[in-house]
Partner chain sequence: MRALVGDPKVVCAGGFLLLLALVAILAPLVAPHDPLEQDLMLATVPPAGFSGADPAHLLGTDGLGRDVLSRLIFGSRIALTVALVAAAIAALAGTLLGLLAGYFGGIIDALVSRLVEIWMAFPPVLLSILVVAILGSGIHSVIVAIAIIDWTRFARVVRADTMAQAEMDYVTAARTMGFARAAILFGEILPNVTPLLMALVSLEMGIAVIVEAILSFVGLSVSSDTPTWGGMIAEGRQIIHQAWWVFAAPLVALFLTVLAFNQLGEGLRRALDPVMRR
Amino acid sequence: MLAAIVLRRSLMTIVTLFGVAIVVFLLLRVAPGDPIAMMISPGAGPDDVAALRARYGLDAPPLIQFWIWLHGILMGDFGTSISLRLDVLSLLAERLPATLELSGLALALGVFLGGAIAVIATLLRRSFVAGLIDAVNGLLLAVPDFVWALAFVLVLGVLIPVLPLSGRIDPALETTFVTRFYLVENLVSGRLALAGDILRHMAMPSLALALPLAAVIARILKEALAEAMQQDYVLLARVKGFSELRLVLGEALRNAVGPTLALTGVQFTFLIGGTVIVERIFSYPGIGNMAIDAVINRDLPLIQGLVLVFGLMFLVVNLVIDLAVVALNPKLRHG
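Now the structure: this chain alone, the form being predicted on its own.
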């Protein structure tokens, strides 16, 4: 069953990515602005412009351009960035690990905070604290991630400067890295001082991304827990004398995780999209920050590569979540 789902979703992923490639290619060609005109020097003549167009393949008909780009992708060649004059694939490989680590940390924080809020609200559902928790959760849900980012910059970066405002690691730290996954590499190698500095740089952007996600998880998990607490198996466990904490964590929680997990996957895709603005605010060197520069410079090859990477990340996350839901639900697994 799982193998059939993986095969079917993998084929759907390929088809979807092909559709994404067509849409982004067409949109960039009809959008106003000329990337060559933005990079050419003021004194350049028509021959210089024509040479640059030929160099980047922009002198060919759109259909030929699309075929050349698609064939290059299949061969592992995403083209050359117009603004940076570097290979697009190498730029993506350099920046993508930073965004993946930031998104992963934000997801972990969101799941932890959202789960804690839901469990505490369920345990205290008959007290006045439940209303206070709902109000706080509503605030977290109403404020978008970039507003949290600006608030953290003001409070924790300016008024009470306890965390670094920008970057991924302190430039004063002399070190070399084998991979671009700085946090994972330092944790695995036991360089905890460097890992701590990296975490300090990731604290504000990851928390800004995590808070809206935590609010959504808390709301859905709380509703699922409330429904699970009314089930017969929970009532039977209460008759046996189980404590309220054991009822929530040991009996209700495992059956409330399924619907929450499915929604978490959907929200995680929005979290990845939110990294674009949050990374810009904190000058974090990920693909989100690079995407804004690419759009400003109308760097067609880089924008196309970035959109494909974002699309692939969304599809992979959804595939993983679907498989996890099937694995946790016997009805789906054997259906």
Given for the second form:
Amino acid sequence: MLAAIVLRRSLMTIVTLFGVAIVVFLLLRVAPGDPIAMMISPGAGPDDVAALRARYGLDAPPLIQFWIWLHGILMGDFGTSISLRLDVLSLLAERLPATLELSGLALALGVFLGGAIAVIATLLRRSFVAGLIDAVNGLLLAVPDFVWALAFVLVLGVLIPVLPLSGRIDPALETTFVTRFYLVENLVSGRLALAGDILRHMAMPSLALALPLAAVIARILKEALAEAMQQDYVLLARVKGFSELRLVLGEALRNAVGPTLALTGVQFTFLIGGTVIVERIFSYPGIGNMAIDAVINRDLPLIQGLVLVFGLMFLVVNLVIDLAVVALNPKLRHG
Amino acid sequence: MRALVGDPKVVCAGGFLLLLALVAILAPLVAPHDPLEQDLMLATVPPAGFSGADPAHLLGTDGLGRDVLSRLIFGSRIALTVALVAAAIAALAGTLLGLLAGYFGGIIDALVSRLVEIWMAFPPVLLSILVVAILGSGIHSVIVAIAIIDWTRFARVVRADTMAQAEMDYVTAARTMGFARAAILFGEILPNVTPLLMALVSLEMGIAVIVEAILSFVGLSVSSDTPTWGGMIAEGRQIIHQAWWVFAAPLVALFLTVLAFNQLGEGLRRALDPVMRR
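Having seen the form predicted on its own, please provide the structure of the form predicted together with the partner chain.
After this comes the whole thing, all chains and molecules, with the earlier chain placed first.
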């Protein structure tokens, strides 16, 4: 049963990605300006233009053009970046691990913080602290990642300089790495000093990305917990003399996680979108930062590759969340 | 209405935004200096209260000796213009489609609903990148990008509210009295959807202020000779170790404005929500 749902959801993901590909293809072709004119080097003759036109299939009818384009994408040929003069696929492969590590850490932080706020608010729901927690969470809900990131730069990077302001690793420490997953590689190989430095660089951007997610999780999980605390099984456990902490963590939380995940799913994708501007603020060498340069330089092949990669990330996150919701819901699991 | 006036958050937020709007409109009168006037002899003067401050420059000066307060005041014009125009266009398009879908149902509803679904599946950041990549940078692209992305917020909510309103007695009464469909839709239902719409517009304006700040921060909004909060933050970032206030002042302005739009919107929504009102 679960396998069937996984299969169906995966197929839907592929269909949606195909839709994204069509939209990207269409949008980039209605963009004003001849893409070839932006690609040719100064001094190229009309023959060179015609050759490039044929190379990208731009002299063919639109449907054929789309086929040529799609075939190239499926074969891993994303074209050559106009501004960087490098293969788009290898550029993406070089930068993507940095973004994956950053968003992974931010997701973990957001879930942990949001969960912690909700659990604490539930435990202290009858004390004066409850109002304070609500006020803090209201602030977290209102302020976006962009503003958090800038506030961290000012407070933790400049006024009380405790964290590095930019980059992924201290240039003085940079040694050779086997992979592009710096954090994972150094944690696995036990080079903790290096891993620590990388984490310090990731602290501000990942926290800025995590806070809006944490706020939404906190609000929805708190409501779900409040409802779960009224259920018979919790009352029964209370009669048995379970501690309040055990009631919340052991009984209520288990049943509140599924509905919370279903309602907060879209927020996880917002976090990935947020990497674009947050990476920019901290000069973090990921694909988000690269996307802004690509737009400024009107580098269409690179933009196209980036949009597809971001689209894929969004869809994978959605897929994982949908599957987790199913896995956590006993009714759906056996239904 | 009484619930609104009694809500201190709404009163504070509304008051702040009213003041901001006044300052933006009267910018040439209230700004102490020309926001573009440079004076390299007076570069990076700290704000009042810090040693070396100049009483003529309350919030200090930037790296080119321009008055930070005056730039902040003129920057509010761009922020509020984008917020107002983008939110209005998104609201107009979204409301129209939402009204039609909610009232007529059937094929119109199916079309609009499907369109909204497809739109929502497309991540907003990618959409804004694509729109700006296609249209080029500038304030018009920023406005178009926000409207193109966010009309769905209005369409979804207005559609649901219209469906609920269409069931009510006053609509049935209007229909029995032989009112034309357009008259019912725009004369009867729309006024009843409007309060909810106001809450959404306020929230949307907060989003628009942020999007404009982001795009001007990365240099994709108006040209750099017009002061914008995002542009000021980007310039302040360059000299943040020498003159942190150039960075801090527009950041605080941005923070307060976004918070105010958000609190006003949430307050309006709370006041309208019958469950919360009790």
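Every value quoted in this text rests on a predicted model; they were computed, and no experiment measured them. Positions refer to the first chain, counted from 1. If you superpose the two forms and keep the largest set of C-alpha atoms that fall within 1.5 Å, you have the rigid core.
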*Fitting the rigid core first, would the Cα of Q65 be found 2 Å or more away between the two forms?*
yes
